[in-house]
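Given next, in structure tokens, is a single chain: the form predicted on its own.
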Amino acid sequence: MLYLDHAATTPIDPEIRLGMMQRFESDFANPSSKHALGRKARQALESARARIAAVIGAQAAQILFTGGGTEALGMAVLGSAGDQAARIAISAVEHSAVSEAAYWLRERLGWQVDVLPVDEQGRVKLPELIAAVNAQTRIVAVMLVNNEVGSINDIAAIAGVLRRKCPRAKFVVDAVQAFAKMPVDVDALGADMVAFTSHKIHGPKGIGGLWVKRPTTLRPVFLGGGQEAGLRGGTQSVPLAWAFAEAAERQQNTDKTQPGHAERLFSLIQELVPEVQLVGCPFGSQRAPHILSLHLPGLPSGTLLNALDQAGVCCSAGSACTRSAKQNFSKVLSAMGRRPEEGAFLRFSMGRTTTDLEIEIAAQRFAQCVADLNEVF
């Protein structure tokens, strides 16, 4: 079985899993307790916070632990809403954690939602952004790396527009697919909040993070206990925090000097199936190196996806986060002007555990599946 769906989730690093399980025995105490074991747990928690902060050039006090990326994004959007209804601008390809929070503000509190169109590569169009935001805009949310096609938005340029057009707006950035996989300096981004998570970088599920430039400006989404700067009540898990920090450092230290497996897989597939096309930006500075989104005319996505599954290749036809949603076709691809009748659209995504041999075998199995299906369709 070839697992090439790391953008959905990654297998946990075995050494991290072992270290985490050991800490469930040694660092089990409540970090808020005043006794010796509680103080030891607090020290370990704050050490993990500082290690994660260092990965993105932040201060430890700016890092809030959450249950994952979805919670971090929801906390950022809903925690930034004031007492009066205003306007929120989100890109057309945002994660459902952002879009559903925005529409909740509209339905419950009367906010206006401005949807920012994207170009054919999946990136926000700056002229349309300039036209959409104004002095009434209070929140803007744009992802750094698109989770389906890998295209990278120019977050610093977007931040520059917001400083000129709506300086009071809070700028929320989804960096879940970028965190520790590419250089991220939160100060250089110009954002107010940046969300990320552990399970995309070979860490455990159940923990994520939100960087907040000024935590005192964010309101708690729910109350109780006063943990995490009073913004997320509940007993923190020291073992999860340690595992998150360990995963972040290991991912950051991965050799990034060689072309990524995604680019290699596309090259091999295109040699065997020349009609395959790349979706999103070309490989390079405008595309995340671990995501391959491709288009194959003439075959339905579901049929090809099922054939690959039976051949032992795990990939996807879009974001796993939308499987419970009602749309039958990716909203990201729709926003980019693509349509389901054009053929198959698939996403392959790689991680630290992906090998050269797996890439070669995956390309061969892909070509065989296409050849078999072409005899039928």
Given for the second form:
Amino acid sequence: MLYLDHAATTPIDPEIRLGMMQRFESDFANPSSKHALGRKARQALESARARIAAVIGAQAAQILFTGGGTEALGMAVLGSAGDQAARIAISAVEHSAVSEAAYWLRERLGWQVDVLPVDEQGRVKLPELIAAVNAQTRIVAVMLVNNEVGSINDIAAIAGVLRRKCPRAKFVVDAVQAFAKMPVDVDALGADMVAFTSHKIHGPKGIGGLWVKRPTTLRPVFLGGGQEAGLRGGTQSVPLAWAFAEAAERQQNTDKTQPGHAERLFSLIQELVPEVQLVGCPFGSQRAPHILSLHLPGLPSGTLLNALDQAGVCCSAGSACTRSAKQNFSKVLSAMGRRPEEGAFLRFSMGRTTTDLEIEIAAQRFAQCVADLNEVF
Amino acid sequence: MIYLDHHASTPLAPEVIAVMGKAMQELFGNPGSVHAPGRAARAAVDQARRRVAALINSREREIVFTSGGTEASNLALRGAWRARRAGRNRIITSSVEHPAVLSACHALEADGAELVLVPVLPGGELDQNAFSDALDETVAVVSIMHANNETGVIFPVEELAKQARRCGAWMHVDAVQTGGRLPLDVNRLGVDLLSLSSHKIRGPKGAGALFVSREIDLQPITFGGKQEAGLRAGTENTLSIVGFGRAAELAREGLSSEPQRLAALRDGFEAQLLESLAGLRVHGALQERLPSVTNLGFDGIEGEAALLMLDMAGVCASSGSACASGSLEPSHVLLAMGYSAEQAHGSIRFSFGHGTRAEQLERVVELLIEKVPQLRALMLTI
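I would like to compare: after the form predicted on its own, may I see the structure of the form predicted in complex with the partner chain?
Every chain and every other molecule in the complex is listed next, the one we just looked at coming first.
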């Protein structure tokens, strides 16, 4: 089986898996317990926090562990919303964790949601951003790397606009697809909060993090025993936190100089199926190297996806989080001006373990599936 | 090392570690993905859901996986508050709940809820008159723990649920300490919402569950993907959920003998100490209690000093809830029972679990008999 859906989730690194197995046995104590085992767990938890902070140039006290990326984003958005209804601006291509939280603020608390349009490559358009935000804007959320098409937003430039136009707004950046995969320096980004997760970088599911520039300004979403600076109640898991830190360092230390597998897969596919088109930014500094979004005219996405699954190639037609709404066309592609009638849109996403051979086989199988389906359609 | 802090967290069962090891190799897909690895992960999550449902005799679809007990109780209370009907602005809970419930209730109070904290009587039992008095047609939700995490005192949630439902209120039960430790049947209890945790029953941290009766229309508190029937957004923590499922299965198998075994150990432990040490109280002793815990009050000693002594001798115990143990505040549970701050400070919780053996408890008894008089003498000299 060829697994090319690493933007949905990744297999756990085998060495991390073994480390977790050991820690499940040895580090079971509650990090809030004061006895020897509890203190050991606390030390391990704080060491993981410091290692994660180092990956993004932050201080350990600014990192909150959460149950994952969705929770981190929800905490950032809902935790920044005061009692007064105001305006929140989100890009048109945000993950549902951000957009659903924003729409909840609108429906339940009367907020105004300003949706920031994107260009045909999926990037926020600065002139439209400048026009959309003002002094009433209290929260702005723009993702660093889009999860479906891999386009990279110029976060620092957006932060510059926000500092001038709405200095009181909290700027939330979804870095789930970028974390440890490309250099992320929280100070250089100019954001107030940055969310990330473990299971996209060969770490386990069930843990994510939120960097908060000034944690004291955030309101908690889950309350409980005062864990995570009182902002996120619940007993922390040392094995998960350790694995997350380990995964972040391993991902960061991966050699990024070799040409991206996504680019190679695209060129191989294009040789075999010339009508295939790249969706989003050209390969280079504006596109995450691990995501290939492509378009094939004439075939429905579902049919092609199914055929690839049968052929042992796992990829996707969009975010795994929108599975229950799979009959709907991707809102990311819609915002980029694409329509379902155009044909198939597929996402292939590569991981640290993806090999050149896998890329070659995937391209061949893709071509074979297209050939088989073209006989039917 | 003698670990007597099973109410804070438990060592994982080897069977649980084994299924998690297998899951880490075989089940890496996103349960929301439609391809084969995604479907395999989905099937494993659903199998775990059946196992957790079996533990409390609920329907599979009534189990919502969360990141743990705290999140489950937050979802129950805040979700119930958001779903409340017009005119129902009161929330009833007890003064001895876990911080997860108490702080969620206080946050709702800040949002406009009228919060009633039902007191407990000196024995630790709920003041049922006060409970009945607080109940009327304005109550949105009642949240009462099944057994107290510090003293183990069991509350009559079945009876309380009847009364709550008669008033049209939803009944939430925090069963984090009892789920898997006592037989539980949500139908018999007649509750609408019930919180469970994995790491108190030899499962991993990072997973818990909320039972949500299909009769009610709970509102979510997290937003994003439509996982967990739209009640809990975020990629499922497959690994911890699979571990939780296996732990629930093991706990269910143990229910026929483990509560009796622990009760015998606990009762023996208390009896030996009471026989040999003066100035010792067993908090909640006259009530029906969860067999996995004893909360002891030693006159004339500082609980923290005793814990340090135990810690140095390789014994792990606690002075109350681990979640609050970062602070030096006296236990809110003991204060609510009418003990003084000084008495509360002189208290230690020993909690027992699968690995607890009679020899370990004998060793701790010897240690306490030897050291408590020394600690008392030390206190007198300060």
